[in-house]
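In structure tokens, one chain follows: the form predicted on its own.
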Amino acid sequence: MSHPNQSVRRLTVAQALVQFLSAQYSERDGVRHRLIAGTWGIFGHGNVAGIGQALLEAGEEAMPFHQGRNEQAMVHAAVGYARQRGRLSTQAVTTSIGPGATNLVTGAALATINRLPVLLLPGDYFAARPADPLLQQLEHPVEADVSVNDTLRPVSRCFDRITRPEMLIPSALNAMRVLTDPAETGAVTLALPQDVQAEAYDWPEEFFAERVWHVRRPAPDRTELTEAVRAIRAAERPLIVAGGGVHHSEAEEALKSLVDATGIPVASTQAGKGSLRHDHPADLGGIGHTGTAVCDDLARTADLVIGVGTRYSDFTTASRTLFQNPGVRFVNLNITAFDAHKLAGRTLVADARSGLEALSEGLAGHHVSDAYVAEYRAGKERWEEVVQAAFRADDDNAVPTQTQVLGALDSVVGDDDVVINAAGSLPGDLHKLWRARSPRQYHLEYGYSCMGYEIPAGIGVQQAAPGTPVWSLVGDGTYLMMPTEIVTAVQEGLPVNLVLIQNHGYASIGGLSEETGGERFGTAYRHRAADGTFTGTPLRVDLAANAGSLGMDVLRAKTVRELRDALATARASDRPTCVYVETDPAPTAPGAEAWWDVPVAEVASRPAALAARERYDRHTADRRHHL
């Protein structure tokens, strides 16, 4: 109950969720952003007379509605928007009970995964029970409370289950507290029983106040700075590792600063690519399984690695093989703990501006060798030509390669236009060979790797950047994952740019596939020949044909030449427009730079996975644990 001199309104759970959530604002750097920008929703009986109304009742105003088609691609927008926004701003995601709720698992796994803020609220069975069971429902045996919701608990960075009106305001506050800590944020969800969000209750004014979120820049601990600026100034072939915590904390230009005056050298995981534009001296591009040449290189003789908010994935480290060096040692600069600590490194936990300024001030008049930045300087310029080689087409008659799909993109893109990846044989080719000219242009989903992402999180881009032109590139595997959203994008009058890459199956797995040992099975998409097997005639399937069905405005094009005219067609429109390409099968993207492990059948008769595990045990000698 309300205090009796308190000021109350009286209002129903989900109409107080609403108001609350519009008055909440995340501030950095002392400028102030809205932190709950818009509700994604699909209605169904778990929230349409709950969050539903709620939003109606609101209006455009005070929370602006968008409307999806399949729920695990709302999460995807609302991830795309608030990586766009820095994770200073977010938006939430309403779902109905049952399959609705359970549909956001996906996203909810690859929000916390790769750190980025998103409000889920599912609808929940009722608290009283006035009926047992509900549609919907399941029924455990022994746990009555739990509920298909309770799929969100392990991939949520915060989880509560608002079973009484009172319940929501320190599970509200809460809530924002995790959405605006830079380093505990991911999926937050509120679990909302659907009587409990239509019940009504006296709210004190205040829970309706303007509140203000600061997003902190921790400075690093004095001690910690001191052994990094020794272990650095020590160092004679040190190497960057630029993660994704660089673009989070908008630490690009301090590590450009610390660059210039060091001449340390900088390789980028795939959430860090861009971190410093494609052409500075010092960029050597993507580092790992899907690396340069020159990175992996140094990666093998650094002495040092300084790790700059990465959480050192597998690809990164090629599976523990990369960093070669015996006296390799790592300085992790993270704003949490759990990360810094990883390979044994000396930890440096701050936000990473802060600690690239202090590693600065830290390192005045320390510099690399001269024969260590010719050393990479020349690799850099050696890789330079492989990317050329991957782009050129010399026949613009010709059917393109998908490297040269990429570069008829790179050659009409702009500083400020965003490239969205996430899965397939894409993310290696735009790691290895991609010129990211501005720090949010390359936009790689990879901490999860999600098929379907890229469409939905095209519009949440375009939401949080209008005017800025989106680029979603697909291959047909991951188009047929998730299109539904093209209907949104027509809907908001969205210009999001749909690049389809037709090759007839799964071709990144088709690869991996074939170098594990499985010969490519269940990887193309063909009819079943006469033995069974689906080694058949390619499936007669038109995928421009269907984005065209579903509003998109769609060019097609045949030859290098066709589609270096359509993409400039696509960035010029005003419409959502889907550019559809067949390309030429034959690989010409340069091989794997560094090894990732992918365990082989330890015994086999077939000599394709008899060959693959004599290539693994060799490769798994050289794993190693930094101690």
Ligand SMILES: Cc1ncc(C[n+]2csc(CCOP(=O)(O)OP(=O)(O)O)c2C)c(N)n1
Contents of the next structure:
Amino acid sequence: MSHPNQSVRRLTVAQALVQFLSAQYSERDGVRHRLIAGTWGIFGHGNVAGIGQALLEAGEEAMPFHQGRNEQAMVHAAVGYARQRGRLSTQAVTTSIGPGATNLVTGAALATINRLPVLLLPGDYFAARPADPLLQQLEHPVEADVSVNDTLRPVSRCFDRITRPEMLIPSALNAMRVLTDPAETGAVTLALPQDVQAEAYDWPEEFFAERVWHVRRPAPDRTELTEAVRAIRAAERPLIVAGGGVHHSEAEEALKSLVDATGIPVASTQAGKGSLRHDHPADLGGIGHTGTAVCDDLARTADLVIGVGTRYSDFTTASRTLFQNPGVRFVNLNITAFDAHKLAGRTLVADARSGLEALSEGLAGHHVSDAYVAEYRAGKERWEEVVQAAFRADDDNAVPTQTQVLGALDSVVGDDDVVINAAGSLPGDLHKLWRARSPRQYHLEYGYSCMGYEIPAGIGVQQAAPGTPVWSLVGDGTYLMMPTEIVTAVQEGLPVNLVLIQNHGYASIGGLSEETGGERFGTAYRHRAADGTFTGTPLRVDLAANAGSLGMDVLRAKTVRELRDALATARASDRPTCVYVETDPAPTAPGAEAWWDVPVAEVASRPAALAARERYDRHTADRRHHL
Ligand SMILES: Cc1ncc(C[n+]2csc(CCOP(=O)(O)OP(=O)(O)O)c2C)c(N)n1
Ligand SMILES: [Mg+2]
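Having seen the form predicted on its own, the form predicted together with the ligand:
Shown next: the complete complex, the earlier chain at its head.
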């Protein structure tokens, strides 16, 4: 189709998409960022001749290309990149058809749940259907237009399938809108049938013009603000719960100003930790099931909880058992009305920074009581002793426990080092113990808690923050789930550091299993014994040798002293380096201060489950509906 009075450029759909993406920018607070900073890809027949050819034609400057090993991992890398860049810049991921495309599902869910933008470009079956079924095609006997890519619909914030070239124009614009919308963002999927990718079309020149997407900071509604201020002024024991929205909005300074002026203490979720520096007198650390004693004590007695950019996950609310003050009320500052309404909260729908600034103005002259300040400061001091005890190693020549590993890391990192983790027993230990020194330091993916996020995310973070030491912390189970992107770090020359903690299986789920009557069934990495169970000797796998074989430098640390030295060496190195350590399983982490609801068998023959169910029933009695 030609466009009268418009100049046009004849390109394939794939070429047009790459050209379009190379000209998109985001802007917030007057600063411009390239929106799609690069494209990850693994090629197969679904994208090699379409997007692959288009990337080659565009060249590295127009669209940098990164080669991944696993499609899910490429999404993790893009997510890590986007989070480090404050959601103002992200990466695209191109895949083939079928298994390449469905490998995206886990990454897409992770991105969407964590509200982090990524652009997914899976190949799809021919739109014209010349010879069904093609290789890797699922033929649905009833719904002929279903493709395996439809599995991406529920995990995407926006999904489209480009079955005609001209569809790309509205669809690509809408995709950019969602990626840069602070309330809607997440995984954005444009499924690209392989014949359409290669088809030529006369594109209007304007489609390729630079386009800047303003990332808005909506201010609060006046009535909601007045009500929120009134509620906070009336509260005697207010507690701020800082969530990931504080970081996404870069609202840390605004939060600090509010807290400095009012004395209201801050508890943080996994996504929000680091909203205040750990040594700020009002920073009480993590809240909820993996929270600190001082936070959870305050949460139990708070009369007003001020949620800032939080989704109130079950870990935060201790499965709705944490906020026990009979009169407790919630004020929720959130950019999505969906989250602001949670726990029957008073809503303050706004950007976190705008909202906090408005609250500071409205609260001028207000300060919580001296007694309240003294109470939480004393609690903070007591918790600091818990941290020190967990980090301290009395014998430098002993095998470290896991919390001593964190203590050693704490002693070598600088203010800007980034520590990445997502699953296992580390998230709980880190939430309770880590001393976050800067807003981006504590990089915990705990929306999806996806084993295997850490290594690829480390690559994305390192790409976003060259020169910053990056630490991917992984357990042995997590390492085995997805070590493949080590090769990518080596290929890209990215000095990501790995701290690999060997404890021969799933310590976290083993503990959970024991608590819930499962007797650690199936959670240790051991040989099958004569009776058929996995209770034989530990598996003799050498994960350090594995990391070395993929191209990393490897340092094996057997003692606390060797560990500290190895961490310092890794930090100074300009090569990707793995610090491997076997840990002493003796528990040195503080126990849970609040409950987490994991249902236990209501009937069973084994005593462990019966005892666990009794405990469970006692806890469920504490559940509350906040109305
Ligand atoms: C992809 C994925 N599968 C399963 C789980 C459930 N899960 C959470 S932690 C964990 C074990 C992690 O083991 P490891 O990395 O060795 O850490 P450890 O528990 O020993 O600290 C499992 C299986 C998960 N979070 N992600
Ligand atoms: Mg383990």
